[in-house]
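Just the one chain here, laid out as structure tokens, in the form predicted alone.
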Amino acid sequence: MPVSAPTIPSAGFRDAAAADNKQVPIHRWVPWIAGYSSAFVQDAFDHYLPDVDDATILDPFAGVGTTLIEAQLRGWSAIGFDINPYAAMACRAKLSAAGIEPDELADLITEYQATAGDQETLIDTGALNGCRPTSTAPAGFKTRIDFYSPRVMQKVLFTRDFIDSVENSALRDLMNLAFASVMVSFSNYSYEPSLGSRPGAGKPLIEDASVVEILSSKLQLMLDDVEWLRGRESGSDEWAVYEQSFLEPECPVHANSVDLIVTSPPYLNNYHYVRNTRPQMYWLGFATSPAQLRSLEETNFGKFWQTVREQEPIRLDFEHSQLAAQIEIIRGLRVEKGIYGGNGWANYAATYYNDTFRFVSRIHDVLVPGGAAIIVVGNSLLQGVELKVEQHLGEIGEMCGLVCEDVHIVRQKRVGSSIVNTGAREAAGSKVMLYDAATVLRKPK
């Protein structure tokens, strides 16, 4: 059945922009270019699970755990999925933070500042006298320009030596997460918001930086938040984070067991999540070759345009005449451009929506009768054709036996596609505003 146009949220959702998380305890540990704010999740909980003491919350695309942390803070059970090992590690480290002893973390920070700080002083004064770090840069990590300048690289490797020497696994994970969250800041790359070289963004190379000072500041912030957690009465240790796709045939979540889903799948024609975490993947040992990253690209929800653009025409696996017609319009555009033309982009859209259908079908299975899913997505432009993903999602939900309760605008303007020089947004018949919306699907009782 047709789904009505998005409305300003009657549920009272605050702006979903994830940038607000930079100031919020625990959430501020890891910068993430995608997702939504903790305030948005709080509003979703307040509106769809008011006055509830016990609930099971699911985020099938957990990212760095915004939904999961908010569920834990309320004392609820939290379940998350993410195929990205770095994101899954971030979720686990944040959810484990309540078990960290503040004094132990404080002592570790002091020891790190003394040990690695002395090594940095020797580097700065040229007095290393043959002392060398035992750590090495990951061999498989290749970049167009040096990721770290020589002096910074020495400091990074001494820091890696210290982290590897930490015997307490929870504290070592916390240090690894702190390092991963700041490692790009003293590199010759930056997020604009996609990862690219600093010279490419008109910025100078970073010839030197105090790695110890930058990492210590992050660790101190984490310590402050661990102490903040200790001061709270509520909390839950009932959580699980699965490093796999929610769409795998064997799903560890039982049918009719989830009270509320708050999530945001990868957007159609948006950021390349795997490539943006490439430095963390290599430096933390989650990847040693491009083949491992390709495997993640192929597992990613909706795939990536680059993985399907050369295939034979891909069609929808379900009946939706209006959407199928839009995809065929895209397929017929700019055919002279070969893989950069319409067929590749049509394949991309069809693959994305086929995964959406599978995703919504799985949602129907795991929700309790009467349970709801709040799914944040954005409209997109492919070859100048606007695809209203949030409305299509509602219609697919109806096909799968769910009720589309509403579609709310949660951010009225967002930055567009990060895929440049591809014609993805060319030839629009009119100026189209990109926005974020929350589609609300409910399982009938």
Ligand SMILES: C[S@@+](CC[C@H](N)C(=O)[O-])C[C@H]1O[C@@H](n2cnc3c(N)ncnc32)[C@H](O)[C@@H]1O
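Since the structure above is the form predicted alone, I would like to see how the form predicted together with the ligand looks, so please show that one next.
Excluded here are partners and other molecules; the one chain stands alone.
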């Protein structure tokens, strides 16, 4: 049964723009291309689980944990999945924040400023006199231009020495997270929102920067938030973060156990979470070679256009004649462009929707009868063909035995619409707007 076009707005949701998380305690620790803000999650909780003391919340694509943190703040159980080790680490560190002793963190910041601050002064005055950091840059991390200027690199390595010397593992994790969240800001790369060189984005190289100052102000902000948490009454210790695909055959979440899912899977826009977190993956030791990143690309929801574009035609492995026909239209476009033409993009769309089907079947299993899933996705333009992912999601939900209760637009103009700049998404002359939408699926009682 076709799902009707999205309505604006439905349940009184606040703007879903994830950029709003930049101002909010705990959420502001790590920037991420997220599907929504903490305010959106609060509204979803208020609307779909009003007046409950206890609940189990799942985010199968947790990113840096917006849903999980909001669940924890309400005293509910939170379960998250993410294949990206940096994202999983961010979730865990944020969910553990209430256990950090503010005084210990404050002392650590002071000690870091004294130790690495002195080393930076010696670098700046040319007075190192043979004093060398013991840390080295990760050998496997190759970039087109130097990731750090020689001077910044020295400062980074002294900071790494300090972090590695921290004995308390919770505090070391926190420092690693702080480092990972700011490390691109003093590099010769930037997010636009994909990772690219600064000169490529018309920005100057960074010859020098105070790593200590930048990292200290991040740590200070984290300390403020740890203190803010101390002042609150509620909070839950019941959480689990799985660094694995939600689509794996063995799922650690029990059937009929989840009250509410609030999530946002990767969009059908080829945003490459794996490549965009390469600096953090290598510098934190999560990856030492490209092969490790490739295996992550294979498990990523929908894979990536780069992963499937050279394969034989991939088709839907479930029945949806209208969507299958749209995918075949894409396959027939710009065939003369080889791997940049229609077949590659059709393969990507088919892979994405096949994963969507598997994902929706899995949420049908884990939801309690009567439980709901609020899934934020974006519409997509591939080779000029618009794919209304939110409506297809509703239709796939109905195929899997869920009821599509609502589809509504949560953000009318999507930021980051230029993520794929290959021309493959341009609809010649058409005025298709990219937006974020929430599809609400409910498991019947």
